[in-house]
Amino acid sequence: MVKTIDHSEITVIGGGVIGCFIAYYLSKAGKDVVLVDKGDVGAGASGANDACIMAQSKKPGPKLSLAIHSSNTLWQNLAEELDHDIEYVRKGSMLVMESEEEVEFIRAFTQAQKDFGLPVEFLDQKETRRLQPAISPRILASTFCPIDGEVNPFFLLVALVNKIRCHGGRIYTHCAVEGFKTREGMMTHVATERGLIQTSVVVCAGGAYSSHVGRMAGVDIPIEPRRGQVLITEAIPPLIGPYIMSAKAIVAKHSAVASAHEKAGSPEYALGMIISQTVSGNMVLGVTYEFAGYDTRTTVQGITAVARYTSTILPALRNLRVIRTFSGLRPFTRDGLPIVGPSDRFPNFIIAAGHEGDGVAVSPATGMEVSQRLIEGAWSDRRESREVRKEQVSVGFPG
């Protein structure tokens, strides 16, 4: 007989920040919660990032709205509320633009944003220079928002951690879910490799993983992986100030996946641009877009192609050092959305997932709706869950 080895009222699948946001906004409202993961904490995209908050990379919709929610009301404070200096700063963004082409796509595509809420302004190429020095002539304009910035992902989730443990919560690592247990089509506990969970309710934060959960359960999540590398430089005195993100990027970040998978080995498609400063002066340099299924290694192809690109956009890279290459899988969904709310099939399995490369930035708001609306019983009613199904996975969090 398989052991029972924990009773909670509400059991988190996945240890990424997506994950860690709504166990700690749990606990800390004084919920039982059972944080489980088949690694450690942060072993999946959230610790293989490029360290950016960023909200003017993302289309007028929830993403952006939980972006500006979490840079304005949020993320300023967390460094305070978690006892715990997770590095965050606050020095804005800026998206280059290399060609006519891009300058006007990102003229309509700021406007929106605008006209959406958030602050950015557009930028000349004589602007963009007085903002930023080192950046290479060819940058024929950008845009600047002011609430992006940045933060160490290892310290934010060493801080939630614990946070979570601090109220009550408890994390089982190393601890692979292996399926589930229902009753009148309710979950009622979740399978480890360690033995059985009562639960309650059960959130899937799986990221890249979710669709693996969702079939153990026999719910479709249409989540599937995108591999993006990143490069690490050695440490060298302040080069930029707003780290700095490609027209490109916005390009690749926002097609749709079919003409993705038709060229995803294309060099142009598939590679993005964003290059960053961390507070002990490394350069975070990346990053690629490509769908290999779950291969998390780098390539000389793709590492190579990141080196190349920012260098050109940052002339003062090309003769620095690289300690570090690694990659991470973003969990990407065909429309670009999120997919958040009760599955069809069990009213109590929650689904919190699908933020592909912004899971990071959308974290704190994320976690804090997906617990107040657990708190507040929301999505506990049966017939309403199913109802509005279709709009979570299109919008985000229904109305």
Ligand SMILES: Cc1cc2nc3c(=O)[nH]c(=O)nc-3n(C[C@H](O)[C@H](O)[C@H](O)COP(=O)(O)OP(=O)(O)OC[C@H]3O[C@@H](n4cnc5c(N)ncnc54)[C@H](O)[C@@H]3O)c2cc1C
Given for the second form:
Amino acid sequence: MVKTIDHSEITVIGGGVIGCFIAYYLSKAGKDVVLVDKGDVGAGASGANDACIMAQSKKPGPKLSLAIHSSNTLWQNLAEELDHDIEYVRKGSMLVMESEEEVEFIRAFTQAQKDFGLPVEFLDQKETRRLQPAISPRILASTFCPIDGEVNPFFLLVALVNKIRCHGGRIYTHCAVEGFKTREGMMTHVATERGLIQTSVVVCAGGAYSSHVGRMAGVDIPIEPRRGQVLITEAIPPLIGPYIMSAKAIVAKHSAVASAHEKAGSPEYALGMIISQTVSGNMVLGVTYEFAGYDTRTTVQGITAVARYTSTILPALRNLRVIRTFSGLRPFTRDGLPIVGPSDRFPNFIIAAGHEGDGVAVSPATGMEVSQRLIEGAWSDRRESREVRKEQVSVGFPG
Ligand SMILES: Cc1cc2nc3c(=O)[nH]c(=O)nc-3n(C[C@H](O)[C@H](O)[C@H](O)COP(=O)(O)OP(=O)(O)OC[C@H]3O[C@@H](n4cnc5c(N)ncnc54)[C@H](O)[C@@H]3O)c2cc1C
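May I ask for the structure of the form predicted in complex with the named molecule now, the form predicted alone having been displayed?
All chains and molecules follow, beginning with the one already shown.
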């Protein structure tokens, strides 16, 4: 007989930023929580990203709302609330444009964001150079969003884990979920490689692996992995102020999603550019957008392309040494929307995944919203569960 290793009110699968924030807010509210991960906390995309808390990369819609809410009300107080330095800095971000076509696209994109309530301003070439003196003179214009910031995702995850444990939550790492036990249409146990966890509610926050977790329960979770490759350089004195993203990255992220998706399964990549500098001075250079299955290796093609492109935007990068490269898998959905809410099949199997390249930025607001709904019992009624999920998903923006 398989042994039962724990009993909990709520079991969260996935120790990324989404799962950890959900577990944190639940445990803070006095809920009995268990969190399980097949690797370490941060083993997925949450430990392999650019760490930018960016609102201005998002289209008007639910993700932009979550990002604004997170930046205005949550991120600023988190270090104090978590009792831990998370290296959160709010230096703002810039989107830089290299062609007249991009200027035209971004003008319209920015206007729509302004109408939605995002503080963002358009800067001409001279104003761009004044704000970011190291930038290449070939940049035609930029936008500036003052509420954007950066965080150290490793410090953040450590801080969340500490608090979850302080609140009585249990965390099992290197403990893969392998299946579920159900009775009368409800989940009753999570089956892990170490034994069973008896539970009343299961939250799937498995990031790019959520479809695998869903399949164990016969639930379709349409999330695919979309790889991104990143380079880290040696630490240098401050080179940039606000972090920089190319308008191309926005195009790759939104307009090109559909066409890139046509190539699913091939290692071909779309290339964007994001450059930030950590509190310690290391330059973080990204990023590719690739459908390469679950392959988390970096490639010569990807790393070379990122290095070449970023140094055309910031020529001073050419003299720097790269000390580390890595890649991560974004949890990609076809319509660009995260999947948040109960599954159709089991009302007590809640999905919270699919935040693609925005998961860090929106993680506090997502964690707060999901935990509040669980605490209020908003998803406990079988008849309501489908409606809630539909309502959440239908307000979105197309990919
Ligand atoms: C290169 C790159 C750059 C990015 N840059 C940014 C950025 O600048 N700003 C931003 O906001 N976002 C960024 N993102 C996106 C962000 O990293 C993700 O959206 C976010 O980390 C997703 O978090 P998550 O908790 O949903 O998933 P993950 O962090 O992937 O966590 C899922 C966890 O589930 C666990 N798991 C899976 N299957 C099982 C199982 N069977 N049993 C137990 N555990 C399981 C995994 O081990 C993993 O730890 C970037 C992503 C990449 C790849």
